[in-house]
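Just the one chain here, laid out as structure tokens, in the form predicted on its own.
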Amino acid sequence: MQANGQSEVAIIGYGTAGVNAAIGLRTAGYEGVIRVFSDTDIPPYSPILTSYYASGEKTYEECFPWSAEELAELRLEVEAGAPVTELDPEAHLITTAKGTFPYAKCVIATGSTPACWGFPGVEGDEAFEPIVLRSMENAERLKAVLEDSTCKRMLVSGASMVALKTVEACLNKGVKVTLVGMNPHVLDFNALPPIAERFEKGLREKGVELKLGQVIKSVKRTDEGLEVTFSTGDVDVFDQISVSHGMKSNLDFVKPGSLEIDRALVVDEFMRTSDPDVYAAGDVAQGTELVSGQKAIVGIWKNAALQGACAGRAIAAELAGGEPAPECALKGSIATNTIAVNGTLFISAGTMAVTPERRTDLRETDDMSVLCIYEAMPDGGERLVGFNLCCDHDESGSVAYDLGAMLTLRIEAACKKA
């Protein structure tokens, strides 16, 4: 696994975790090659900001947080347009329509694909792809189709974040939207009740029109334009149709049965999966969440990066001769969330799960909510495990800001200590 007389590294993903991997293992001091296989042939970007350039609040250009004398110091050698096909970690292979690459230490920083799970399908119309988001193209799709004068009506299924950025992108653009969803309110698992609410109340007030509790029946394509009928027998018409319905790992290149997974690659606290020369970061790595001490998907920028610049520095001790240093281990990892939709505010961290060990505390003002949940100790103290927030305004700088970062802190503090 030799390449002009150094070990090869390979790193399967351009994206965040990629890019991160490789600034771990230059930063650790290794110099030989490192080849970086993208299934696109434009620099790396940011998913997060993929919405604000489709809504017009972002450029072009300002979604890509990395300059090209940056990328160029990490001397990477890009296979760039070549999506790998299949990683064989028993040959050490990678293979791609361009051909097949040795590698000594492999990261795979796929990331992930929005899924359409449970979308009917439109009735005379089978070739209908609903608008989905995440990539560059997806982005460059959903603005098009916004700045078309045609499209006046958007409906939007699911009640994720990426649903609800979708939803600010259709009212910055003046497209009358509808939000549905299966669950009795938005921000899908990230948010309880009372905190969803204050949240929804802000939609309301800037025009959406939210059906919770509901789900998409069917789909006709009509003269008016694409019929719905939905599971509460309501029909209404729309000129298109946006579909958020959770995001999928994309493994489906890795020889079946070769590592350990789950609902995404099985990771230690150094990223390694169950080969040893085979790392994984970002959505496609399941690595321990603090709080529940629990293998899981903590699918957010922040995670990447930092499950990134760990495998890479890893990689980069274990081709010395060495070990990885045990302060240079990922210990596990806390889900945050950030999200405001024009002018509402929603911050929350840690679990969201209710249990009989734990209690919520809710406090409100007139601005704001914050739903606090805390865990009974053995020694009869309790912990803080998560947290709501959901302010009316959203400004930088401001008391809900400056209490969303104090608390992220005392549930990361809390979670180490126990």
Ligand SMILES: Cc1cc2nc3c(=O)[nH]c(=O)nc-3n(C[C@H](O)[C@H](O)[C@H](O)COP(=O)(O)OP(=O)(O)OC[C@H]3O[C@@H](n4cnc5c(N)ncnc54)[C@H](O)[C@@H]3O)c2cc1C
Given for the second form:
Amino acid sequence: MQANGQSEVAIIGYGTAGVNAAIGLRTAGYEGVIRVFSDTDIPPYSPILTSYYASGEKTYEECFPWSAEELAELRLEVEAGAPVTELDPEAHLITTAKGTFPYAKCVIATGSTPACWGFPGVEGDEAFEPIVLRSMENAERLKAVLEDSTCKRMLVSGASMVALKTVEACLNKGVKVTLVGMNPHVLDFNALPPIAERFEKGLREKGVELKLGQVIKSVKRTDEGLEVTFSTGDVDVFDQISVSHGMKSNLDFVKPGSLEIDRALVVDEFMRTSDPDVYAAGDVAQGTELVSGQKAIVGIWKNAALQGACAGRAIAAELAGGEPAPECALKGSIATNTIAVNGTLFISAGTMAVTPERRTDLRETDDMSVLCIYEAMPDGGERLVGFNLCCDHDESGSVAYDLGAMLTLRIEAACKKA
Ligand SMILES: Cc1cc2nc3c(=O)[nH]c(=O)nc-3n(C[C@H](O)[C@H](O)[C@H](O)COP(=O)(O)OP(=O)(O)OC[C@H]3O[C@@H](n4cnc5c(N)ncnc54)[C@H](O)[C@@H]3O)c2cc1C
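Show the same protein again, this time as the form predicted in complex with the ligand rather than the form predicted on its own.
Every component of the complex follows; first up is the chain already shown.
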């Protein structure tokens, strides 16, 4: 079996979910070949740290969570610099420029790519590509721009966590930054207005110009730089533009119609897709979101790690001739977010959707605002389904962090009980 490759496990994507799938396989006793397909030549890195590398807060080496020794222990056959161009689940074949590889079980862990939906392009500079942030390559470019003394004014389009991390990198490098966001508030789907407003106050105090409820209408290359016309009619000039308009799951290589894809690959509690021999984990998977009970992408590091490990353990059990143990199932996860921009801290978890069955409770002190969302339960009680908080200072071990951790645990506990 091993000789023709049919008992090999393939992992497509060498990031958090991919590495944890390998860890899951090995810790569950799988001794066969694990072939990992990576589209880069560098070891697995953390996208979380890319903005800190760009701003000089982290070194290049610090962006790689696993040491060479830890990776060597996993005994992986890494096909580096080999982006997968086709996955044919029916034929059990993976194609790259290096050739075609058979597999018995496969984990798709290819993450996502920044999308520039809605960016109008640049008149007079058709080759212009806005700065985006995900890969180490993206971070290298942002770092070079921030260290280029001719870049004095940056426009960041988008108001998500990634956009705000780019804003922070600009502030840390002394680059004047303007943020333009289509919604009335920053933090898009992660904060409710009272919390977002406190965060916006913090940003303004740090010198960030906010242009909310508007978008970039057009951009023109002029002798002064990039002349941007906003949807309000305002015109301003910038040296660079960064775009964070969301992420798109990397699934172009999946043979059309071969797997159930909604916004990403729909998976069960063992990360199995609609094909029994193909699993998915991380930003490319749509598992159960615990508050809603719906299938959703929960695009955070911890979820990618848990899903990857779950897929690895389940595959090991199946290849050993059994079934994955029920206690190894991943019931689901909740979204959590933490970001601090130059001292203003934001933490959230769970849902931000305020439906008729839900009520909000806002508490404000001199230095912190906390908004909790409670849902009425059929027994007359209620459960915590989401919270978001903003604190005017960011100190590890502070009340804000403790409160954030405690409320997150409460949401998770309430989900398990419901
Ligand atoms: C700037 C930024 C900040 C973030 N901050 C946080 C944070 O503070 N907290 C948090 O929890 N999460 C954060 N996240 C999200 C977190 O990084 C992701 O949820 C997590 O990395 C997902 O892991 P993954 O393995 O699914 O994807 P990735 O880590 O992206 O790994 C996927 C790998 O697959 C590769 N690949 C893609 N296509 C192919 C192909 N065809 N063939 C072979 N390889 C391929 C990719 O290049 C990549 O190396 C942040 C993300 C970004 C971009």
